[in-house]
Each structure stands twice: as structure tokens, then as C-alpha cells.
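A single chain, nothing else alongside it, follows as C-alpha cells in the form predicted on its own.
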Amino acid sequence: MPAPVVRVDQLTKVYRTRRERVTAVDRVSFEVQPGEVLGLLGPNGAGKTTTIKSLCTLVRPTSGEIEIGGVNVRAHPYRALKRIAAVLEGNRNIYWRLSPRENMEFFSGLQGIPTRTVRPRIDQLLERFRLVDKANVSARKLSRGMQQKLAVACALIKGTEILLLDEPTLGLDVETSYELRGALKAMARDHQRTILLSTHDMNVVQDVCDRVIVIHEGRVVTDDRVTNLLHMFRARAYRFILEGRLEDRACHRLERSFEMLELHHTDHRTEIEVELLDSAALYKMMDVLRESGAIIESIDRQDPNLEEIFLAIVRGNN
């Protein structure tokens, strides 16, 4: 296996005020391999943005180590920063008076790339992000979604091997979010960049990422490939349809026996959605239903989405 391009070891960030001590990131460790797309998933306040800003040297960690391309970020910040480009807090890294083309020329110039050399790449990015018709329009006149796409394009034009994105689809409408996810997915498919993105948008992770790290209350609670998580929970999620209304005594017994269970009643049927960890739990479920005299109309395995998986993981770590 090649050496990781990003290595985070026991990263901790504590904010102190006169009245309190808040641990935003608590001993977070992970690695990112070349060409990998890694998602940091978690609710607001989980520590995702603090982690991203620590990688960019915008936040100084309380303890722990970060390496970018084998370079220690704390010891050699300028050398490390040459390897990364970032889009933080939406569309703030673009210049409002410049057009999309001028913005990309400016940011490529900061990297020492001649304008003549970078023009074909600018044309490619304008097309990929559907900004060709707005190439020479002032950025301040663009929609929020177009500004967000331009911000990502300006990060890409720098030609760095690592791209950091903090909530790239935050505040975007459905259509623009879909377009941006498509562009990121194309980059991931072509292995053009190593991408690390933070988000609480499940669709972004499920569409774009190879692997996901779930952060909750500053700690890593899960680190696995997206496909593995979907497969694992697909085998555990069941829906039972029963004829008639299940009696209260049986409902209470089910709720005591299975933590991840939801009951939905009508006068004519009962629907049960449940997470079962193994076959023994399935047999136990069947025994409870049989002893209550329930008549089962159907049993289906469910295909959970990443939001359901995230909630299950977080509940299991509370």
C-alpha cells in the first residue's frame, strides 16, 4: 500500500474561555490514501470544520500531529500548504469583482502557473461546472450556486494533489447540489485528486465518497468504506407487516427486547421496522410474534440510506 498523503494522529483541539473548556476535536486519527475520496460526516458542531481548518493551518491544534505528503504541518506549514487547496465556509475564496475566468487566472498565477499554459484547463473547468455562459460575468452577479461551483473550480485550478472541501453543498438548491456532486464524482472517478470533504449531507457522501468517517462530539465513532456500511446495515434492517393491530402486551415486549425498533399501527395492520444484529435476534423476533398470535403478512429486508446508518451509529455511541 502506498504511503498516505494525509495522516492525522491524535488530533485534539480545546477552546478555553474564562468560564468553560470546550473540546471541539478529541484525539481524532485517520489516514487518506492517494486518489481516495474521504468524507467526514457528522452533525453541526461535531468537529468536522475544526479538523479541516487544522489541516489548513487555520486552527492550531492543542495536541496531535498532522502530515501532508509526509510533511509535518506544524513544523513546516508552508511546505505542507503547497500540496493542498481548500474551499472553506462556502464561496468566500473568490473575488467578487473578477469574472470566473479572471478568478481562475488569478489563483493559478499565485501558484506560478503562466496564464498561457493554464487557459485550456480553465476552459475545461468552466465546461465541467457549467459556467461557460458566465465566464466573463462578475462573480458578484452570479447565483449562490454558481459562486460555490466557481470556488471549487478556483481550488482545482491550483493543480494541487489534495483538495479539502468544507460543506461544499451547504445552502445550495437541489439542482445545483446535484450538479456539484456530479462534478466531484467525475473527478473521483478519474482519480484526478485526493479529496477530503466535510458534510452533514448524506447524499454527498453516498454519491461521491469511497470511505466515510463519522464524527460525533469531537470523536471518531466509525471509519469504514461506504459500500461496507450499506451492505452491513442492509442485512440488518427488516420490515414486518402483520395482519390486524398487535396487542399492547406484545408491543411492549418488542420495545423492551429490541432497541432499534419502530411500530406503526392502523386498525387493520401493524408495521414493524427493526434492526436485527444477527440470525438469533431474528428468531427471537419470530418467537415473540408467534407467542402473541400475530399473523405475518410479509417480511422484507430494507435498503437503508446513509442517513439511517448515521443515526444508528450515533445512537449506539450515546
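Residue numbers count along the first chain shown, from 1. Heads up, when I say rigid core I mean the largest set of C-alphas that superpose within 1.5 Å between the two forms. This one's a predicted model, so the numbers in the text were calculated from it and none came from an experiment. Compared with the form predicted together with its partner chain:
- Relative to the superposed core, D9 shifts its CA atom by less than 2 Å between these two forms.
- A displacement of less than 2 angstroms separates the C-alpha positions of R27 between these two forms, with the rigid core held in common.
- In this overlay on the rigid core, S138 has a C-alpha that sits less than 2 Å away from its partner position between these two forms.
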Given for the second form:
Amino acid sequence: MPAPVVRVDQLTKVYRTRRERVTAVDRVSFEVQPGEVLGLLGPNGAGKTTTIKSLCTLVRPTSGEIEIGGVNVRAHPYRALKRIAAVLEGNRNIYWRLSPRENMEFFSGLQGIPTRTVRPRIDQLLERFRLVDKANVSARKLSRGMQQKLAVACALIKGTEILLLDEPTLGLDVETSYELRGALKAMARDHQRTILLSTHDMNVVQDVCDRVIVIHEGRVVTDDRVTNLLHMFRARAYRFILEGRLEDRACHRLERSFEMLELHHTDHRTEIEVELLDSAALYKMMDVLRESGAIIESIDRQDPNLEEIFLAIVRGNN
Amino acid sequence: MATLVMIKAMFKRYAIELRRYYFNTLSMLVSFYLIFILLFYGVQSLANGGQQFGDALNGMVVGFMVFYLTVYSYAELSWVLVGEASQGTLEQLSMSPLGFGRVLLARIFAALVYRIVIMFLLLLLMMWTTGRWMAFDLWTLIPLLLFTMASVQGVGFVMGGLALVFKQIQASLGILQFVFVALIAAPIERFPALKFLPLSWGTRLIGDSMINGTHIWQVAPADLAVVGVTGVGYFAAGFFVFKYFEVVARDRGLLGHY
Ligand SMILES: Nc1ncnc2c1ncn2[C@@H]1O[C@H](COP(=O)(O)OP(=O)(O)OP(=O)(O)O)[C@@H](O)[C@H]1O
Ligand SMILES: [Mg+2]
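Previous: the form predicted on its own; requested now: the form predicted together with its partner chain:
Starting with the chain above, the whole complex follows.
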């Protein structure tokens, strides 16, 4: 395995206010490999933002060490910052009085990169995020989704190997969210960018992340590949409701073919809950139902509920 | 090299924002011009002409000019920090690999250069409309202004640091204005030790240059040294205090919050 680009070791952050002490992050450790897309998943107040801000020097850790590309952030913050670009919570991070093009020019300048060398990349990013028409309009006049895309583009223009994104899809409509996710996936795949993003949206994790760290009350409760996690939480659970009672022969066949299956029936209707991990399994399920002549009343995909996942994980941990 | 690129980017952004908000810029110019003219005719009607009138007026023009630059120099950083924080861009500035301090210095420097240029243009316009010409030796004025404003910026850094951590400092900024008026008018002739306060001695030398036409090489080296040392000293001490508040802000997770 190559050396990790991000190494977080026993990161702890305690905020002290006049009235109280809040342990926002509690001995968190993880590593991120080059080109990996890592999701930080957790409910409100879990410590996602604090973790991300510690990585990019905005928050000074109480204890623990962070290395970016082998550089210790505490000892050499500026060297570490050369390798990081971050987009923080909310549709901000950009200058509303500047146009998208001016914003990108400014942020590359802030990184010490002359405008002339980034011009072609600016055009590419405008294209990729479909902002070409708006390239010279004040950012204030863009829609919220466009502003968020611009914020990500301004981070990408810095050309750093690591990208930190705090809730990048929050408040975006479905289409814009897809577009942004597509761009992130492409960045990781084609340009070997390492991405660390926080979210409480399971769909985002499923769609773009290779690995996910679940944090809860400042602690890492799970660190696993997304596919494993989904498997664990019956992420592809379906519920079929059929008219009438499904014949016994079909019931047996289903029970033999699918491991995770629950059947309930009354005289008027049959309810099947089953986990189908890929489309082959779904087709097979449909074949059995068709052969038995069942009439399907409804099919529901039961998306995993984040709350349930947390409850399950937290319970599992105790 | 990278630092030059950053400074250029800062100047460019500042220029773009001024251009977008040209109405602001314009109304500021007009109001300052009007104040100058009012000062002129006000003092004229009080003094009924004569040598005394000339000195009083010139002194007032110099005082006003220095006061204007001062108010902006000490408050600029706080405004920048509060403005960027409420826009949500402060975090980005503080993540520059060239350093937050350097980035802010570039921004303040851009503003100072712009204000000195505006000030000189206004002065020229005023002298032209009133027909009273004052000595205007840039080789003397620019270094004196830079060092004098550097001492004010020292106070500005302290205020900026407070703004970073405590956010609500508008009231104290307002009160400080009066302190600066006092510093400009400090009775140095009676208490020479006051030379070592920020602003006071520099203002006196600037006035000397504009009113009596004193050139920089005619000023006693010891007097120049006081301007230089107080300028650099207050600036460095202020910057040091600002760095301290920056650490506090990163510690409490306040960078960017507003
Ligand atoms: N600057 C601060 N001062 C004091 N406490 C803070 C500060 N920032 C965060 N906290 C506290 O630290 C804890 C973790 O907050 P954090 O913002 O890291 O969570 P999060 O996972 O990003 O939550 P969200 O999903 O709501 O964005 C919370 O209890 C929060 O109240
Ligand atoms: Mg957060």
C-alpha cells in the first residue's frame, strides 16, 4: 500500500468557553490513501466540521498529530497548506462582488499561482460546472447551487492534491447535487485527487465515497469500505407487496434463494422484505414472482435511515 | 515570487471591488472635498485673512489629511476582518500557504496606497480651487506618511486582533478616533516625551514639510529616527499582538465565525 496522504493520529479538540468544556473531537485516528474519496458521516454536532477545520489549520487541536503528505501540520502549517484546498460549510467561500472568473483568478493568486498559468484550467472548470454563461456575472447574482459549484471550482483551481469539503451538497437540488458529485468522482478518478468530505446524506456517501468514517459524539465508531457498510445495514432492502397469498412453492423457492428474507402473509396480501445486493438478485426475485403468477401491488426500496444506522452502530459499540 | 503573485491578486481584487462600488468611492471623494472647502472658507471668515490665517488653515488641512488617513489605517484591518468573516471568505484567506499575516498586510497595503493617492489628488484639487498652494514634496511626504501610518497600523493590528476574537468592536473603534485626535494635537513642544507616542511626531514633521517647505534632508537625523523607530516599533509590537489573537482564534475555533 502506498503511503497515506493524510494521517490523523489521536486528534482531540476540546473547546473551552466560559461556562463549559465541549469535547468536539475525541481521539480520532484515521488515514487516507492517495486518490481515495473518504466520507465523514455523522449527525449534527458529531465533530465533522471540527475535524476538517483541524486538518486545514483553522482550528488548533488540543492534542494529537496531523500529517498532510508527510508534513506535520502543527510544525509546518504553510507547507501543509500548499497541499490542501477546502470548501467550508454553507454557500460562501467566494466573493460575491467578483465574477466566477475573477474569483478563480483571485484564489489561485492567494495560493501563489499566477493567473496566466491557470487560465486554461479556469476555462475547463467553468465548462465542467456549466458556469460558462455566468463567467463574468457577479457571483451575488448566481443561484445558490451555482455559488456552491463555484466554491468547489475555486478550491479545485488551486490544483492541490487534497480536497476537503464540508457538507458540499447541503441545500442543493437533486440535479445540482448529482452534477457536483459527478465532478468530484471524476476529479478523484482522473486526476488522482484525494477527497475528504463530510455529510449527513447517505446518498452522497453511497454515490461518491470509497470509504466512510462514521463519527458520533466526537468518536470514530466505524471506519469501513462503503460497500461493507451498506451490506451491513441492509442498504438494499426492498419490500414487495403482492395481492393475495403467494403460493407455497414460490415461498420455498424464495427462502432457498435469498438469505435475508422475511415473509408475512394474510389471506389478502403477502409482504416480502428482502435484501437484494445487485440487480442480478433483483431480476432473479422478479423471475420467481413472475413464474408464480403473483400480482405485484407495490415495490419499495427501503433506503437506509441514517438515524437507524447510528443507533445500530452505537449500540453495537457498547 | 509566490508572495508577489499574491500581492498582485490582492491589489487586483481591491481595484475590482472599488470599481464595482464606484458610487461609494465617488461620494466619499465629494464629501471630503466639501469638508476641505468648508474648512477653508470657515477659517477665512473667522480670521479675516493675514499671515495668521494662512498658518491656521494650513495646519488644519494637514491635520485633517493625517486624521483621515489615520482613521482608515487603524480601522481598515478590523473592517476587513469583520467583512470577510460575514462574507464567509475569512477562512479562505487564513488558509493561504503564504500566511494569513502576509495576506492581510497585502490587503492593508493596497488600501493605504489607494488612500494616499486619493488624498494627494484631493489636496491638489483643493489647492487649485482655492488658489493657495502648499509645499508638496513627495520625496519627503511619502516616507513620512508611510512611517507615521505604520505606527497607527500598530494600533490597527491590536484592534484587528480584538475583532478576530471578540467581533463586536465598533464602539471601541469610534472612541479611539478621539484618542487619535489627541495624538495628532499632542503638545509636543511642552512635553517632548510625547514624541514617542504613535502619530504625534510624524504629523508634526509632515506639517513642517507642507507648511514651511522643509525637505527630508533638512530634518535633523534624530528627529527622523524617532519617526522611523516609533513607526517600525509600534507596527511590530501590534503585529505581534495580532499574531497572539490569531492563535487564540484558532484555538477557540473562531476564525470565520461571525
Ligand atoms: N467554536 C466553537 N466553540 C465552542 N464549541 C464549538 C465550536 N465549534 C463547534 N463546537 C461544538 O463542538 C461540537 C462539534 O461541532 P462540529 O461543528 O464539529 O459538528 P458537526 O459534525 O460539523 O455538526 P453539523 O452536522 O451540525 O455541522 C458541537 O457540540 C459544537 O457545539
Ligand atoms: Mg458541521
